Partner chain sequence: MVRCFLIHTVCPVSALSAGESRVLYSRVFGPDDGVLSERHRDFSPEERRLLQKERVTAVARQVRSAISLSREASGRLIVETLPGEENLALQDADCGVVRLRAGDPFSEETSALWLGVQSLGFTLVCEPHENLLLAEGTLRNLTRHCLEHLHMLGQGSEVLLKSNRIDVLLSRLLPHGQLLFLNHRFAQSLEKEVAAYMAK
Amino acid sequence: MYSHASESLIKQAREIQESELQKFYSRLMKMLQGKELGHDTVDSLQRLHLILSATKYTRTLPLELQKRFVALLSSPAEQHQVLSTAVLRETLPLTGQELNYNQDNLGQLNSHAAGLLLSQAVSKGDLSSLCTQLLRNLESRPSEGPTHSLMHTLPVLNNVLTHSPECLSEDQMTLVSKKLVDWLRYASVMQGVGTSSGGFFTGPRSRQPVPIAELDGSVSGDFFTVLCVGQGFTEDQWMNVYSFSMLRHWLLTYHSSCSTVDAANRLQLSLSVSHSFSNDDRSEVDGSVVSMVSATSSSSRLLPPKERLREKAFQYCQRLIEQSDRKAHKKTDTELQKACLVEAVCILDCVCAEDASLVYRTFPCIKALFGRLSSELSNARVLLPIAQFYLNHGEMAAVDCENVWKVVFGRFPTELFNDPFLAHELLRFLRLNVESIELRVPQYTLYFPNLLKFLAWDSPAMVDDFVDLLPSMVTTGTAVELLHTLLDLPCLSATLVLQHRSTCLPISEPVGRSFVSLDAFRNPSFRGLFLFVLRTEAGSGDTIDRLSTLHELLVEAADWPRVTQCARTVPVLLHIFFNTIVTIADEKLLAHLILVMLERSSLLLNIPAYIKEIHRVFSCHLLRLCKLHPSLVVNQSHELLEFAGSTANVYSKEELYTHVVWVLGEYLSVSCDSRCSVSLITSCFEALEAVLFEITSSAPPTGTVCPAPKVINTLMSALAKLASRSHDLIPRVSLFLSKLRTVTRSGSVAWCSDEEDLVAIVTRGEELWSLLKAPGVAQSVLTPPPHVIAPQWHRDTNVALPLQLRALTSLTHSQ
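Taking the form predicted in complex with its partner chain, give the structure of this chain alone.
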């Protein structure tokens, strides 16, 4: 698809020499002298466009040439308009009067020129002028003239609104509102004449006028909407389409939900209520066949334009919902019906937010729609705006929303985790409404196992959303289960892959590679394991006993791309989890989390980089938790000692081991927790001493590397700290340190491969040894009390005195 030829074309365009370019410009100037543009000219213009757009640095055209292009903008031939617009878009706008936004003939702008003006606008004034011209054109149109010239008005207007809603004045808003009402509600119900290759023509009609039809072929019984068809379309029917296409944005921009604004507007506009009886208003001409929808609108004529638009929007959406129930003949129309349903529900949500009395008129319809659609999974994306409607207005209408949440949280993630658009929209819905959901849907926090399926399936696309959403899923009640679930996200990912494959591949088909895991997935005796992983709600248990079995079954999943992508996102989610949990957890829960960390450090799916990363995260947060609550160490001393006393952990979990030893040394003291006894300190000392002896007396076991100097140093420091608190232990430390010196003096050792590392270890050992010779000082140096390390400035009497003296001196010696 993308060839060398294209690449070299771009290269040529970028590297064209200035002299050649100037020659090209003059050739073009000659070609553009004639009225018609031949094929050669068109090709040359395209090449010019390529040359200009291929580089991000702007090239300037010669003034004459640029002026010629500006003149071409208003040529009647569309090709001229398109080519000149494309070229002018890539150059700088002229600073002269050529493209003045206040010109009178702006009203005759074609669509392409309007687009160019729009893209070159640099101020709100420019946009306001453009709007004014367009609306003037709208109001007083000549009866002849190309009808297409109206159609780009609404899209351009909508574009302006996106960037600068203040561009329209109150009067202009009123004008547009009235036009929208006319086009939306009172467009012709007869089919237009069939189109030929040009625009519409107003010749005498050769047939009887035929009414418009619905998508299933039946004759339409109500006003025209985007879901009506005909052989050809009249101009106002086209405007109906353009109006509906921008309706939601218009309502969102200008229809605030603040009722005081509405009241003020109503007062202002009551004086101008005569507008609604002007000639332009065709509300007198209603269709003779009226459906339920239009029957309720008899009094709307007396409403101010804004309210009238709201009422008509309401009717239009109700009609669309009715029409979407019909069976369309074409597939594209079925897709359109779904899109219309989404739009209609969103608009109804908008108008109900503005006028609460509409909620009672709307809810029956929305409820019926939910009932009709909720059974089919293919309607999932339509059900999301319905869920939004329930969330916004359900409480007010006192409607039970249970079923809606069961579907959205319970069913969609289970069955549609692999639909990227649904995932995106559902997570966006959660993000935007998280506060409201936390309030009104308390069971939301129990659905994290289900919602995480989106992440497990497509981590790169979803991780961003989960970074925002995860804090809302962290509660004290489910924290432990959530931690286990996060650690096993790669397992979830692997399981979803297996589930997907299982449904796609028939059971009897031989699989190329050996899929031990696929067989295991289908094996009834392992069913329970996978069912737990695929559970939809939390609360049935923090994790399973046979977790190691599950990991063994999934060992081949470690190099599946989906699983490795998922594994890469777990560390960042763990950080967010811990950052959130420290703000809400009590010490008991934090203690439990430490135990989980120690336990799970050896119970992870075997993906090489994954295990190391998780250990790093654990180390970081273990440190943090213990710093915040030092008494945790004494509380969990038993488990921490068990971990620290196992020599195998030095080699397999070096980083985590180092940190466990460090927190033991630092926080196992009476000053942190009064329950810390001498015997506790002694037993800790003995456990660490044993490990230190073991790792410094022999080579590491086969298959592992020598322990890093950091481990050994940390062990030595921890021992020294403990000894400084219980002076009986000092001789034992001194003995070890002197032995260390003797051993290392004889040259290299089996447990340390680098000479510099050995020197560092020995130096540290000597520092500790000399420190312990003065036991009284040792404790303060090794474990300084908090008030020494925290700066206190003027609150510290030792520091304050010089400051005070200096202040007094400067006061008394003011001369």
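Positions refer to the first chain, counted from 1. Model, not experiment: these values are computed from the prediction. For clarity, a rigid core is taken as the largest C-alpha set superposing within 1.5 Å between two forms. What changes on going to the form predicted alone:
Core-aligned CA deviation for Pro775 between the two forms: less than 2 Å.
Annotation for Leu72: C-alpha shift of 2 angstroms or more between the two forms, rigid core superposed. Remark: with the core as the superposition reference, the CA shift of His49 between the two forms reaches 2 Å or more.
Now that the form predicted in complex with its partner chain has been shown, please provide the structure of the form predicted alone.
Chain only, nothing else included.
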């Protein structure tokens, strides 16, 4: 991993003796006391950093040496600042009064010192002290320090606010708001002398200051923003950029919960803006140029600092939106325009949430911006903040939002389902606003076929999002179609792959491997099948008649990676679907869902592991639905009996078949539903009896395995339960059970290959036979009354059990 020389140095650093280390500390201390720090000092600092970082143990420097390093943070040489910061990061900060990082021993607070303080702050008091030092720098005039003295201030302050927003006092918040106003609105409009320091802007050399320019090359006629370009930039212009980058965080942190001006007064003041022009509103910055294009009136001075910052932020974002309409010369500048638009719309959303009067001033601009951007898919990520703005304020402004949702929920997933960044941002938008969307966008639930395309295309990355979103898509009107859609999700995944390949591989271009499914996708006779899978909105039908045909066309897609990954997510979503639907659906809808489960159990894309998992999910929730609503068994008795009476289902749908039989035996009872008649019990008994007789009298069909003991035991138990409710059937069950014992005595049987399984089946049969010899006992055991199933004896004061429990408890506790 390392070269031999590097490993040797690291080994020496780790094995240095304490005595030698103390001597090294002394030599370094003498070097740092000198007036000039030469190359030997730099080499020693680098060696000390290696010694400290090469060991897993944290070392503590001598107090005087550590103070020297703290003083070195204020060195004019950045190399010394970097090395001293690196060394101090590897040591434990001293506590108490031994070493106090403050303005006195730091000299001038630079970016390296501020970063060190932020990393080593252990309490809110430390962060408050750091904020005080940062704000002290903000109050200094530009002439009092080097030109880069403030460059670090806002980024570090922003980090501090992230960790501890409450560390600023009211006066400090007012100061920051005033400074942000200065930098945002009154930065110099002349280019700085010299080359740019990099970052947002690039440009050729220039010796004489000239006015700043727009991205299209024209001279700017308004105040400076992040979208202005030049050959060099002044410090206040860089502070303008930093201010804009932290403006939204600042507004969300300190303005959302604070309101110092009554809403009516804010409305009156905001409406008076821009009626007259004045150069008096220059805040505290000397030499600022006030634009004659967008200068605010002197009435803005009536606003408190927070309200004034809100107004300036509004003007700044309006100017950015205007600048974004200019044709940029460079592609990178075009991307910068989009990024700034996203931030500008988000900031406008914040200020409108704080001041409702700004909604009416903002919406014309937002509406025009949407009209300009919505035609180009390349602007998709910019349109999401616009959709957020419409969602938050469209109702107040009485604006029709239908076109916005058609683009966001309709066009984006249809055409950009394979864009991972858009998918992440759109799903994040939905997760953050799901309650508001359900309330204000009723058509949202109709777009679930389209939104599921993101999941079908990239299931591993999107499954967490849909775990949160799926409950919001489940309604009584969409439940049946949504269930079909979830079961066909692997088909949707395969169809999206075919659609993508169809656009990438022209029909006339030969390919090395022939895809039958791709030919079918391009075949007009099958086009309707694929169009239904790719539909944008729900409501065109729950499913299609030729679903088996679609599965045959996509048979080769069963082993495609995207399809198999998608298939693994479906069981998870089905659990969420059923957990949600039981809370909102009535018995009629639940009965319909049971029919869908029985029908779709044989209509799934041929992926064996997928089919097995779906049957397991169906089995689990069939039991749950019937337990919550036992009358469903009588309502759907015809379909359940038809399913349970098919011997083929024993071998192909073992899990689901077993649970259907158990449900029939458990809930087909007068105690569960008074409509349950003797004839219904008899017909169910005869259907299950025929199946049990068939599978225990012959070998399994070719290509299948013997039925599991669980299936046979469940069938026998169900027959015994039904016979206990209609005593005329007991002789028929007893006859079968006696024959079963006689047949198994002769040795192995064709329908059970394992001897232990056979013993378990026979034992179960003998237990049931013994019970049925006493019909009254059998009914009490096989169909117990509710008070026996859920006993409350420990709470019943009329019996002796509570007294016995209390006596036993006191005895055990006393011991």
